[in-house]
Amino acid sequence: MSELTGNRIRTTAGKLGLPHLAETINEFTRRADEAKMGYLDFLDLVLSEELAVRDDRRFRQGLRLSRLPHHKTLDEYDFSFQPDLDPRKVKDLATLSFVEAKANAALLGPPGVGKTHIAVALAVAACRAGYSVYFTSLDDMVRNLKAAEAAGRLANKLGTYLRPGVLVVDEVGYEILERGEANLVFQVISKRYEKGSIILTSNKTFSEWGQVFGDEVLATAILDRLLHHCDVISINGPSYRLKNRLKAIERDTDVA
């Protein structure tokens, strides 16, 4: 390939929004020569790698916008520490069929059992699959909506929680809500109903949500929409955080 042709391809690739091709055309032609590729195979190679680079760029951008607290995957979750949890149920969720159906997933259990880890792992998988994702604790969401309501910007702020394909709501039940706050949560749940997926974690059983939301009728209305299309997984094993803390204490004791 002549230098003139190479420069022309780089310029054209840049105008077409194909930066990877513009940067690596010499590498592509070297690989094509070594493999004695035909024209179609060469074109397939170039387009496949450009698409892979673009998908990876989109995935990384999606993660940055998601506000996920970390990017752990299911491969990092120790299912052996939770023998009562069936890994197949979690891996079924990881197929994202519930996201495609605009359904929900709820992870229930005491603190420290890995609910947030699984929720984040599902969100990361959804992001990789091309879905927009947003993570929030329930407390942060309520506080932001209250501030927006007081400033007359509630409709605009609701969009933050309505636009993503997947909304992760963490730590439902750690704070008791006032009725006005619960109504804000109801607005999010009802407006997302059958329009987008919610992944939530809670340390409370659904029978306790009346206390959490300060109103049995409102809690029932929230649950009615949330659970209509919802996979529920309960994790009732020991705490990972306590396990790691006990190991640290044992190490310190052995050193002493």
Contents of the next structure:
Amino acid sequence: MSELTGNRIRTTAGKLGLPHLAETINEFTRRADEAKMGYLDFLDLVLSEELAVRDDRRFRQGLRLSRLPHHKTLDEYDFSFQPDLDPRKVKDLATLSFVEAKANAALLGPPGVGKTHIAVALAVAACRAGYSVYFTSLDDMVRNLKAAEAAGRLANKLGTYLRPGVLVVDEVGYEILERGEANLVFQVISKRYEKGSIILTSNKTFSEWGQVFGDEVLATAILDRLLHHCDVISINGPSYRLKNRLKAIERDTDVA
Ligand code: ADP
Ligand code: MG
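Could you drop in the structure for the form predicted in complex with adenosine-5'-diphosphate? We only have the form predicted on its own so far.
Entire complex below, previous chain first.
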């Protein structure tokens, strides 16, 4: 390939928004020469690599915007530590058919059983599959919506929680909400109903939500929208956080 042609391809690829081709044209042609590639195989290689680079960039950008607290995956989740949890239920969710169907998933259980871990893992998978993702604790969401409401910008702020294909609402039930706060949550849940998925985690059973939202009628209205299309996974087992802590304490007392 002449230098002139190489330069022209680089410029054209740049203009077409194909940065990977622009950067690696020499490498591509070397590989094509070495493998004695035909025209179609060469074109296939160039296009599929460009697409892979683009998908990867979009995935990383999506993760940055998602505000996920970490990027743990299901491979890092030790199912043997929660024998009562059926791994198939979680792996079914990881196929993301509930996201495709704009349905919800709820992970319930006491602290430390991995509710947030699994919610994040599902969100990372959704992000990789091309869905937009946003992570928030319930309390942060309520605080932000309240502040926006006070500043007359509620509609604008609601968009943060309505736009993403997948909204992760973590830690429902840690703080008791006032009526106005519960009403803001209702707005998010009802506006997302059948429009976008919610993955939520809670340390409370649904029957306790009346107390969490300070109002049985409002709690029922929220649950009605949320649970109409929802996979519920209850994890009733030991805390993984305590497992490591207890081991450390046992070790220390052994030494003493
Ligand atoms: P929860 O949200 O239920 O309180 P987390 O998801 O925050 O619990 O889990 C607490 C910590 O323990 C996290 O670092 C998480 O990655 C880890 N963890 C929990 N359960 C498991 C498990 N079964 N296998 C591996 N790590 C786990
Ligand atoms: Mg958690």
